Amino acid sequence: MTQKISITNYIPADHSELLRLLLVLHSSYFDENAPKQFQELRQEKSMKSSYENYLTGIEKNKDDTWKILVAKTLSGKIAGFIIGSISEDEELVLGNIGRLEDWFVEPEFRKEGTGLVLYNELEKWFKSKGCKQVTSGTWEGNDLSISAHKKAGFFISEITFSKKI
């Protein structure tokens, strides 16, 4: 990384900046990159309210099944974040599953390894919690995300179909 970045656990003081970045990820970036049909199916009534509730729910989580990590510059600016959760599928041999929920790095901090460092720290947390696999999703055509996932060692394992009726 060319700029000095530190990875820290999310704290409530990060709330407003993380909310801003979630809205960037899920509004402008999503609008620019996701297929139009998919955008229509995933359009939210109030994106800000939806992501405010999402963050508040994670903050209230007391069973340690959610983790938010942030990448901060020396000045304290959040350059990126990653959010993960853990679930259990008792029917699977590798049923303790880490789920990469959201992952975003500000454009000026991309191609410096920030995203991979965030992911590696989240994976360490998953392993410490006994996870045996990690899943994640993106939408068709999100080449930046697909490339980042492949760099982190993921393979494409499933295709989901959607249809408006």
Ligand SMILES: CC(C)(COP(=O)(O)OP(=O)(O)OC[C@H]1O[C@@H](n2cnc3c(N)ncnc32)[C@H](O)[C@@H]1OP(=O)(O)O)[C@@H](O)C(=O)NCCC(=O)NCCS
The other form holds:
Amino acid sequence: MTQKISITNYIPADHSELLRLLLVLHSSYFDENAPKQFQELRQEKSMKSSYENYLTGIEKNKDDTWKILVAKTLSGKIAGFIIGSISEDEELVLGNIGRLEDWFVEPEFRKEGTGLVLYNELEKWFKSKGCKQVTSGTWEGNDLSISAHKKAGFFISEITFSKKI
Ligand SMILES: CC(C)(COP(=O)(O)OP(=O)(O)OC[C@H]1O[C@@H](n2cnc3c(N)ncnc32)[C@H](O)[C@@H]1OP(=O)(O)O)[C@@H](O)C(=O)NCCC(=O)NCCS
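Rather than the form predicted alone that you just supplied, could I have the structure of the form predicted in complex with this ligand?
What follows is the whole complex; the chain from before opens it.
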């Protein structure tokens, strides 16, 4: 069933729910879907403290180079979120670069356009900050992510190789 969703800026009251969703994305979704060899290379010592530190770091960021947008239902439940950051490569003509860091919609809210609305809002923010390109990444085989990126206008650019030694 399609529910009314609104996109808002992250507020500190969203912290614990956002942390939970970050862990769902990087823990259960990753464990269920990423290739086993890749999981081994990305295994973290403590997922919870890694993402607590990540989120706290974004909250403390004062130079407006990070953005978290959340998609909320009318009752205030977080249905999804997107996180972006901005960096500068002085050597490039299009060197003001937006990075799509994390993008997640809860399974029950997927395929209703929420993911694209979140991305389009983030892209508006990137443009307002002078970004001329956006980069993002996922692992090979994350078809949901690949099709959503293509729908949002991305093309596949680089390929990364990994090997355990
Ligand atoms: C990627 C994600 C955020 C998209 O959220 P969403 O709310 O489902 O996205 P939308 O409904 O706006 O759909 C956007 C497009 O993604 C693609 N898509 C979404 N669900 C899909 C599915 N089940 N199968 C194939 N393509 C799908 C479609 O191209 C879709 O556009 P369309 O409906 O017009 O065909 C969501 O699927 C998700 O959380 N995936 C798991 C986490 C993940 O992989 N995140 C990205 C990490 S880099």
